[in-house]
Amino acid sequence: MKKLFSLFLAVALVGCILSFAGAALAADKIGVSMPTQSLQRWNQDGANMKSLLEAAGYEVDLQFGGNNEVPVQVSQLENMISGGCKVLVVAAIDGSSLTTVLADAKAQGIQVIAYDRLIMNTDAVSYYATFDNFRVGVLQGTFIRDQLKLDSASGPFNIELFTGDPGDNNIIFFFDGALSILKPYIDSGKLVVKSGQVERAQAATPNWSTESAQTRMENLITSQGYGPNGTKLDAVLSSNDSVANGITNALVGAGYTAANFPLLTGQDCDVTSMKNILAGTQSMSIFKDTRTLAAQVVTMVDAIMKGSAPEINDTKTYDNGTGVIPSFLCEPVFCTKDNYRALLIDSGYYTEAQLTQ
């Protein structure tokens, strides 16, 4: 009798001892919310961010928000946060429409990093990570300026406008980034919008779909007599390659080739606009590497995890409305056909037959 009682403590001992292993080995889990899986980026930087965090040692739940759906993504996050996800890394579909959802996230401890997207009207967001959008929009009006000679050539030249969501905050960025380059020569009369549309509302593309922008390149192309053998098109500003793509998609249903297209902005070196660029039906694309981007939210997840302070490189830009969030900013770069290879080849970002098929 002795005997067995020894035994059964002696089980019972390995089985709390195999208990509180398992306990201790069990790894925190962290939320990653993106916006949607119909553009290549978002599908990239979910699956970066999950790997890297994965490789420290993290349980990931990744979701996409179906296709830019704001109700998804709420249901998404609340799910995250009963499931009991310690940090969220949150792009949002909608900077001013989480403000709910996220208010439940601070009322149980959880620290909210906003990823590229700044979180709008919430005092639940802990900490923001993305590129140097103002410097986006900077790098897409130089580009336009210095290709068009605008401080040496008579001019005029013709360009239209076209940028983001209005629900996306980093359009304010992207927009007034490239117009700090640009506007002056807008207003000296050298560069002319002739359609009038100037303002951000009036170039925003619901949803940066590539079919509005068609459709407003259609509309602009018929409206003004835009056309090979019409009124010369000089330029496009574009934010992003969604909308660039629809963009091209207008230009080349015009009767454009590359031996008569307007120089065209884009940025996320998207395949597609990668493609169009070697064809050239896009002059260039902002390079923002994610996995850069990637790295940096997980070296901010483990220092919270921690309980250390995350790296932070701006305090004074980003104002959700509730105060500056700290900020942790990377650097973008542009791509032409000229450096593609040594940015997007040769670092592994594409293979030479993902652009060339």
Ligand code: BGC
The other form holds:
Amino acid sequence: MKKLFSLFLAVALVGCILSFAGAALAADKIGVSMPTQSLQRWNQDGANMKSLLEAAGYEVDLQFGGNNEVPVQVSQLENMISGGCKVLVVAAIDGSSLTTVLADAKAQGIQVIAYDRLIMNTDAVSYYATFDNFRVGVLQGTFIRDQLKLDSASGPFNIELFTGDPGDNNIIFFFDGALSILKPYIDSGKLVVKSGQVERAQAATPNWSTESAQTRMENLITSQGYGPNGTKLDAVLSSNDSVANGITNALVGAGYTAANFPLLTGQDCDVTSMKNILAGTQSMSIFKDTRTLAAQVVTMVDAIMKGSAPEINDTKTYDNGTGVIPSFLCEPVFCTKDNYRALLIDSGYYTEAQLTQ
Ligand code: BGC
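Okay, that is the form predicted alone; can I get the form predicted together with the ligand now?
Now the complete complex, all chains and molecules, led by this one.
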């Protein structure tokens, strides 16, 4: 009986020690808020962030804002704040809609990292990590300039312009970056935007929606008479792949084939777009390795949690209305059917089968 009692005591003691140790070792929780699951890239970003943060010893609350639904993202952030998250990593659906909820985060000492898209009009954002968004546009504009040989060919060439969601601060950089290359040729008349829709607001695509882009391209085809047997369309600037997919659908619907397809840019190297690039119904995309961005943000989170200064490489570009946010910019690269293998397959981003099946 005595033996049994001491065994019971020992077990109770070990249990106690383990639960104390468990409490002491309880992982810090990090909130990761992504805009939507409807686009391939945000699924990848979310999954990469979760697995890298967990590997670094953190608990992760990963949420997607429905289908780009701002109120859903706001309530998910409220839950992360009340649920004890120590750092919030946020890719905003609408950069200007998080001021109130992030004021709560700040009041509770929770630090916020803006992920990929800058969050505007809030002093709660400590850091911003993204790709060099202006450079994305420059790469797209340069591709069109070089392919059309705008410096030597006589032209004129017809082009139409598409960018993304007006609530996404990135489109200012994507569009302005591309126009920094193309505008001199538009001004000189070598590039002609027949629709006259040259302003960013006119070129915008709500929610980066494939369907909206398709409808706008169909309307342009009708109103300008573009077609393989009609008015020649030489190029379409698209800021990303989901928009490019809609443009491709409209152009294919109008009878264009790989043999006479207008130049068409994109961004993200989504599987659908890579298949289009291989089939000749999109010309290029921009590769932004989401693994690199996620890894960089995890080092930022870790530095914040350990009280040290995260690595940044830009302190002048991104003013969110309350001042410049210290940023880390990753390098985007352009991708075509000529270099996709080295960029995407050899690096393990995709298997060849994913792009050919
Ligand atoms: C991202 C792009 C993405 C787009 C649509 C932008 O903010 O930078 O990579 O294609 O949103 O989700």
